[in-house]
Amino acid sequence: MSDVELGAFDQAIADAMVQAHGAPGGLPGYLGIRFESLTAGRLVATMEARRELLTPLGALHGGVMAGFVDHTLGCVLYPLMKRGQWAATTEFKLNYLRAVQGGALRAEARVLAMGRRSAVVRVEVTHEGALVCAAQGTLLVSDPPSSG
């Protein structure tokens, strides 16, 4: 995306989100998702495919991968939105490309398009340098409820 399309990037929000990740709490905390970098339209996140997240057959559960992807889909948008707005995934598609049997995962989320009310984000997840999941999602960008 060009700088013109991403003119609303808020570095303070990006910095706060990077610092907050890795703290315990909620699904991202349980999964151990950490943000490595969050820049205008791009988020790099990591997590460890721990033994308790594997299926009885020894592969990372697809729901774990979906949770990792869904979290990065939305979070990449927050520094681009007006303060108080929130993002909600309306749909996303995952292509699982190969099994992961443990180790570090790296997700790179990139904003493909962003309007006033919706955004499209692509996420690629790698393991040991190999692409293991490709995903794309649409998110609704909502204003905070008006007090009244």
Given for the second form:
Number of protein chains: 4
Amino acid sequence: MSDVELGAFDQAIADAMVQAHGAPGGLPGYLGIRFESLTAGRLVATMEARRELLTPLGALHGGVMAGFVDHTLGCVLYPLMKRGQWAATTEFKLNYLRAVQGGALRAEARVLAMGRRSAVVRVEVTHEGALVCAAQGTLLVSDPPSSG
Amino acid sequence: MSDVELGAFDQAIADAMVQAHGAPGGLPGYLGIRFESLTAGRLVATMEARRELLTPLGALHGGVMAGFVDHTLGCVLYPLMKRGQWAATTEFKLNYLRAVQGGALRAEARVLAMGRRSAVVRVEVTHEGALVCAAQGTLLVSDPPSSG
Amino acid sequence: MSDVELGAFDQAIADAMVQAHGAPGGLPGYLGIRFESLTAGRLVATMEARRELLTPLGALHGGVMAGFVDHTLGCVLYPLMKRGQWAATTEFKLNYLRAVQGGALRAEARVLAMGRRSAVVRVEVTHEGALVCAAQGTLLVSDPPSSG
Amino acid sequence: MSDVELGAFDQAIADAMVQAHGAPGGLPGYLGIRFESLTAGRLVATMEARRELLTPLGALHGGVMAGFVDHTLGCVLYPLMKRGQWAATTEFKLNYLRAVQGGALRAEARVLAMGRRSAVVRVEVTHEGALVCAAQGTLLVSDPPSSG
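Right, the form predicted alone is done, so what does the form predicted together with another copy of the chain look like?
Whole complex next, starting from this chain.
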């Protein structure tokens, strides 16, 4: 994957995003997602599969995993865009590989391909070193509404 | 789709699930998902895209939609299974069709195919009558660990 | 789905495509795909699951179904675009619902959403009235390289 | 990915499959797919994007890529199954990352997770060293109808 051509990487944006995820709001806050590192084309995030996020049967709710995947997938691109541009996830697909009953989750999002108007991102979630979820999806990159 | 062969429908399970979703816990509770109706092969659920579930840019967080989809996709099958069986979502894919800025969401999950060991389900989410998300995924059906 | 806003429909393009698929070349020709009708946002195509397209075990090769899906998914948009624009499939997902052992296949591709730059399409393949494959995917719409 | 637990690897099955793909029939034959190597949890296959497989616009038909992906995805598991078992692809998703205008394609299918009843496989297709297609899908593993 070393041959993916990425745009310029904006370290200031990356730093701000990692810092903001010390205490995020909304769904990322509810899930407790933290950004561990955000480098060119690669975002590592973590969260805890705390009791409240399990189903009555004791397994992590699939929607929690899906939300974790969506969030990392949607954020990895930001430092690669020009100021004013924004990226929106248009689709993704995930496979749940194993049930998770608690403990730390680690998601790694990687940009597989990046064009002028879209990018494809892969997300892998691991738990105690084992792959528990594999996903890939597409982001559409938009220019600011008024580019003046 | 009228030719999908479904197993026997368990009305008591369906009633219990709809009632439990008057005040669900965990992620479904955080999202505020309510089950409006659960009939043979079809589940209708609703939730409100309240302010806390929007991103800082004012659009519904994709992970909220993904969690809503996962939850309805995973629950539609329960009244169709034999007592003791359980179903686990193994994969799904979704396309986000339009941004949502607030208001009521309605998900309809329908069983497209049902076999002895797996089922395929489609989920459509609408907002003010417009389709905003389309998804489809697979559930694996398991027999109880000790069937004695 | 009645609320999908589609662009202007170009009947001449549609007619030309249906006619060309009386004897297509390349993969569509090998598969024997025929276009039965192409109207605004909806394409119906057929093909025969002839013996050569089955696996040694006697079931239709999944790649045949995938090729059939890809082709109808990618063609439904043409009559809806402005002259000079073109559409490229960027991703799709499919679920195989039943094995097919021969006979006629019918694919129906429908546009679920259409924006300025992308469209989402659903494809359903039926065999003797039963749904055998369900797919959905995304097309990116491009303007001609030199729009002068 | 080094922690995926795979079943016993059957070298005789693998050898037979590689040899059979010197001159396969059906769709794999039409596409010209060759198996370069088939080891535990990993299949490498190649094909040529010959002129006949391009669209009138000169790009590889997406259905060709989808067929190539489906075939490698569906074959990687065979040497890992017990004699008599068989595996059927139930779903997959792919993202097309770049257009291909000719030349050699190389697909690598890898087993991401393998359970008693299902397996998840990733396929990456490269062209001149660049990733041109990324896919992932699910296989259901079946025991022989009469296991007597």
